[in-house]
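We begin with a single chain expressed as C-alpha cells, specifically the form predicted alone.
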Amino acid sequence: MLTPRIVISGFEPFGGDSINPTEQLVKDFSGTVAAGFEVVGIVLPVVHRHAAEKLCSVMEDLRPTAVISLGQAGGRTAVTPEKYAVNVADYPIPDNAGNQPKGVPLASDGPAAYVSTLSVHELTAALLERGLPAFVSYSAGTYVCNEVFYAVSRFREIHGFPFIHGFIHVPYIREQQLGQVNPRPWVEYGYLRDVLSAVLTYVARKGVVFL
C-alpha cells in the first residue's frame, strides 16, 4: 500500500524580491504528518515550463493523495484558494531564466480551463470559521503560478490519478515590506503558517476518501 502523502509546493523568490513566503512554508512543513498523512514539500524554481514539469515528476513518483500549490500574489490582502486554471502564459515580468511568454497556449489540445478539485468554497469557509482570513480567487492570473495549476490539474485528468488539487494565493509578509516608500498590503507570516496547518488538515480529511 502506498504511504499517504500530500504534496505542498512553493516557489523561489522572483520579480527582484529576496524572499518568498511560499518557500519558507514549505520548509517548514515538509517532513511533518497532518492527520496521518506525510507532508512533502518541494520549491519549484520560477521558470517557464520547468516549474510544471518538476512538480509532475514528482506526482509521478509520490502518487499522493493530494497536491497543494502555493504562490504569492502580492498586493492581495488574505490567502485566496483559486478556482480556475486558464490555458494561457502571458508574463506580465519575465521569470527568472528570463523568459516573456505573451498569449502563448499552454497545452493546444488542452481546454481553456480546469476547475479545482479541492472545494474552494467549503475550504475558503473552513478558514473564516477558525478566523482565518480569506476569499476565494477566481484568476490565478496567468504567469508561472497558473502554469503550475494548469499543468498539475492536465496531468491528473490525462494519467487518470484521483488526487484532490488545489492552488492557493498568499500575500506578502511584513518582511518583503519593510523599508518601502510605498508599501503594499502584508501579513505575518504567523498568520500563513496558520493557514497551511489548517489547509493541510481539511485536505487530509478530505483524502481519507481517495485511500
The other form holds:
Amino acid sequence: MLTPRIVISGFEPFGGDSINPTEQLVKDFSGTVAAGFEVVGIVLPVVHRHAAEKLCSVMEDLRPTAVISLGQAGGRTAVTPEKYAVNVADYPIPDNAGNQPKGVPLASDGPAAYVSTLSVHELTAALLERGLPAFVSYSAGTYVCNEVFYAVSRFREIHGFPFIHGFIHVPYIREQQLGQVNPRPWVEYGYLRDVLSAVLTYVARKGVVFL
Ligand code: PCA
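Let's compare: the form predicted alone is above, so bring in the form predicted together with pyroglutamic acid (PCA).
Okay, now the whole complex, with that chain kicking things off.
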C-alpha cells in the first residue's frame, strides 16, 4: 500500500540573499499532514543540474501523488503558479557554485516547453476565492527554478509517473527588505503560509485520483 504523499521543494538562499522564503516554507510544512497526505519537504541547492537531480532522485522511493516546487521570484507582487517550463538555461546571475550557462538547452532532445500538470488557472481561482492574491505566470525565467520545473516534467514523462507537478514562484518577504531605501515588493510570511496550506488542500483533493 502506497503512503499518499505530497513532496514540496524549496531552495536555499541565492544571489547574495541570506533568506529564501521557500526554504522556510519547506521546513515549516515538512512532516505535517495535509488532507490525509504526508508532506515531505526537500530543500534544493541553487546549482545547475544538482537541484533537479536531487529532486528527481527521491521520486522512485517516495512515489508522490504530487510534487509542488517553490522558488523565490524577487520583485513579484503575489504568488504566481507557473504555466510553462522552457528548454533553456540562460542564467542572469551565477548560481551558488559559480555556474552561468548561457542559452544552453536543458535537454537536447526534449520539447521546447512543458505545460504544468497542475491546473494553474483553477488553482489561482481557488486562491483568489480564499482572498489570497495570486496570478498565473507564463514565464518561470531561465534560471534554476525553470530548470527544476523542466527537469521534473521531463523525468515524469520519461518514467511514466503520473504525479501532478506544479511550480509556484513567491515574492520577497518583509524580512528581506527591512531598512531598504527603495524596497522591492514584499509580502508577509503568513500570507505565503496560507497560500501553501491552500495549495496543499487543493492538490490533495485533485491527487486522490492517482491512488
Ligand atoms: N529562485 C530562483 C532559483 C532559486 C529560487 O528560489 C529562480 O527563480 O530561478
